[in-house]
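First comes one chain, alone, set out as structure tokens in the form predicted alone.
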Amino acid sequence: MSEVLKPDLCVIGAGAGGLSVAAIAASFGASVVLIERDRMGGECLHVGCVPSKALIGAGAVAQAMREAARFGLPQVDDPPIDMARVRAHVQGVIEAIAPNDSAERFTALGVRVIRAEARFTGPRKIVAGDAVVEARRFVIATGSRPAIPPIPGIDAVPYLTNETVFELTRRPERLIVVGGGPVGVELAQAYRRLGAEATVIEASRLLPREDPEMAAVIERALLKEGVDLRTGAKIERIEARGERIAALLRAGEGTETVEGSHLLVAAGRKLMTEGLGLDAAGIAFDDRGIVVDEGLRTTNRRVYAIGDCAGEGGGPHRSTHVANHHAGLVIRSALFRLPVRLRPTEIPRVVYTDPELAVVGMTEEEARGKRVSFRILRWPVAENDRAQAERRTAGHVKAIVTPRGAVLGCAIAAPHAGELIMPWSLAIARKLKVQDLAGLVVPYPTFSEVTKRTAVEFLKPSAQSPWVRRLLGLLRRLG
């Protein structure tokens, strides 16, 4: 006999934005059944975002031993790299957080845990195991995987991706890394500074999505640490030459071969829906993933999808904060039946590599296709007392305002730039003008004195006005 379930709620997918959803629900007395067919905690704790800090902090140590010079200190030009012990870092900080996501965690929250595939019969009902579930609403978060691109050859050799890639005990003699994204880019440093040689390939520049100018900073970055970038080439085919893997590639007129020991794919996301049943449940999806409304409600109104299933309408950008930030949406709509609509310009996004590069908002680019009058301001790294402390003085600040002082957007290359946006996404999200900015007062010396000097840069041209010299000269005479 199947069981019957009847929740307010009823979670598909135990990854970042499912499991904030659930809690969230519990918190507040709501009945939630949560159903997970794999790991609890999904991809962020075992294959994203946690073993690829913990693996990017690791070459971070790696590369202070490097520089250590610098600070009048011993230097280890080869510092020795286990990987089998780097292996056993990643995994230790994942076995940290994973008791903060278990099944045990949440049963004790009062979460139903199902541990089985989800399926819709119908617009009301999911069948997981031996239960059917008759919510009241439900909340698709299934995620996605890397997606592999139809490169001739591909198949024929063994390849990597960000499921596969912290298992290494081994460390990769060279890591050809198939897209410059910020996957492919913040693994090949990682790599590079754990001592292996590290080539990435990209069709077109670096980090395509991104402001050039501010991608370029990432790039020269990467240059100087001997990253090997190969970008706008076409991977033609892939082969195996032995032990060891070739990548043929075209870049303009002509060709050339790469050759490393292992192959990482990080060119792009598929979502997961298969066996979900959504055309039963009268729910619509394309390659985008499933079609949602600015609250993140599916074609079936008491669905909704997070994450990165979401389609266009959850936002360009998919990340553990993004998929954070919808549950926290529809927790107002679902249970409370509060209007919600996702501002995709107020979440920012981060590369984690050295330096961090930090968007939020609009670019440079976007600004002008809207046809909008705006000022850019800029400001160094270098011109940071903390930056020139911590020898740590590449990036610069660059932040798009109107003339009258609104933060359209910000994108910052620096040091802890993911922590130093967050004054801008303030800005933007509560329509504070870079004035307030410039007024804020900032402990010395931290690298939050970047945000500072930038918005000081909008007021210069006031100290320049011709009236503001004559009101400072009648003052003068007036004693």
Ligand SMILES: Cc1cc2nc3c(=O)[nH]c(=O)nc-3n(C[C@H](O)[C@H](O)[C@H](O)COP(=O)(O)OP(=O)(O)OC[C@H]3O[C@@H](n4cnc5c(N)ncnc54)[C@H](O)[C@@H]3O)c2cc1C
Second form
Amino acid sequence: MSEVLKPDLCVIGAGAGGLSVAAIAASFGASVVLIERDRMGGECLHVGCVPSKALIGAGAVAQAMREAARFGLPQVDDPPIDMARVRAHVQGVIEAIAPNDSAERFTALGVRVIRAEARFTGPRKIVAGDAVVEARRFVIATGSRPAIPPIPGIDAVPYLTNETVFELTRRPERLIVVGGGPVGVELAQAYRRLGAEATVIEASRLLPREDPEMAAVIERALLKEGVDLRTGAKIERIEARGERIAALLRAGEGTETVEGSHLLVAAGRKLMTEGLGLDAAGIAFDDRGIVVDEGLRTTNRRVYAIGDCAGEGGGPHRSTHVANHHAGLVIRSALFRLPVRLRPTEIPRVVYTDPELAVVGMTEEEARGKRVSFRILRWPVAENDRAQAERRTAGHVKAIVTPRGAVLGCAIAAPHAGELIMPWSLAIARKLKVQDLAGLVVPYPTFSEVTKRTAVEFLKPSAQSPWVRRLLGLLRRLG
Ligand SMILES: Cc1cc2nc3c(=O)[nH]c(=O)nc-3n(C[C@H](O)[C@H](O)[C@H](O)COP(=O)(O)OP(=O)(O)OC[C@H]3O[C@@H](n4cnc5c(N)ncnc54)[C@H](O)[C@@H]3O)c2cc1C
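For comparison with the form predicted alone, please write out the form predicted together with the named molecule.
Full complex below, order starting with the chain above.
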């Protein structure tokens, strides 16, 4: 006999999005069923953000050892890296965070956790293992998996994805990375710093979704550290050559071959809609994900889709904080029946290379496309005293503002750019002006001063205006 559950909310998938919805709903006293077929914590905890940032952390330490002489300290040109121990470090970080996402914690919060695969059998019914769930509202948060591009020969060689690369216990001698997006560039730099040779192959340019001026900062940093970049290169074929893997490329008129010991595919995501019985529930989906409106409702009004699996209506970018933000909106809509609307321009995104690249709002190209008048404000990181003290001076800030000072967008290529983007996000979300940022008192010496200095650039023309000169003259005459 199946157990029939009738909660307020049924959440499918215990990754970043699903866990947030379940935790918030339970905190308001709603009855919640959370269904997960695999590991609690989903991609971010096990094969995404957490292991990648832990690996990047290890790479940063190795790089600091190589650059120690700049600080008058003993330098280690070729740090002896034991990949098995690096993997243990990565695993240790996952284990430290895992209790937050565990079934035990959610059960203690009052959530009924079911460890099984969920499938809709009707518009208001899900089957998961022995349970049948007939909830008032459903939230689909089933995430995504790595997409494998249809390159001839790829299935005949062993390849890594984000689901397997963090398990390596031996350093790849030469890693070929397919895809120059955020995941590809972050991992290429991390492995390079951990002593591997790394080649990134990208059909377009590096970080193709970002402003080319800002992506170029990351490109220079990678090249300086010896990452081999093959941009504008299409992989025509992949083949095994003994123990090695060869990628045959077409770049412009010519052909090239890149040989490596390992192949990492980081070429986009396949959204998880399979096996969910979406047709039975009247939920439309396409190859961009589950169709949602700007309030994240699917074509079945009782069902929402959030996180990576949500289609275009979920905004142009996918990440853990986007999934968390979706979760907050769904709580307001599903539990409190409030109108909600996703505002993608308020959501920042970050590439965790060194330097990092953080972006919020419009890029220069997007502002041009909207035909709004705008000014560009720039400020180099090299002008920041803290950056000089820490010898981390690569990068700059580029802000897009209207002639009256409304902030349309900002991109920061700098150390800690992911932290530095916050005042710009706040300015866009709360409609603060760049003059407000210019007026902030910022502690000295901090990297945050780059925000103030960028914003002060906006005021420079007014400081030089004849009116201001005349006013000063008048005040001078008054004594
Ligand atoms: C290498 C890498 C690094 C990343 N780094 C960052 C970063 O630094 N910052 C950031 O913000 N984002 C990062 N991301 C993106 C981030 O990991 C995802 O955007 C985020 O995990 C999506 O969360 P989600 O809840 O939508 O899906 P997921 O975390 O994928 O969770 C979906 C869950 O649903 C379960 N599920 C699927 N189908 C069913 C079913 N039928 N029944 C029951 N359960 C099911 C799955 O098992 C899974 O646990 C990174 C991604 C990768 C690959």
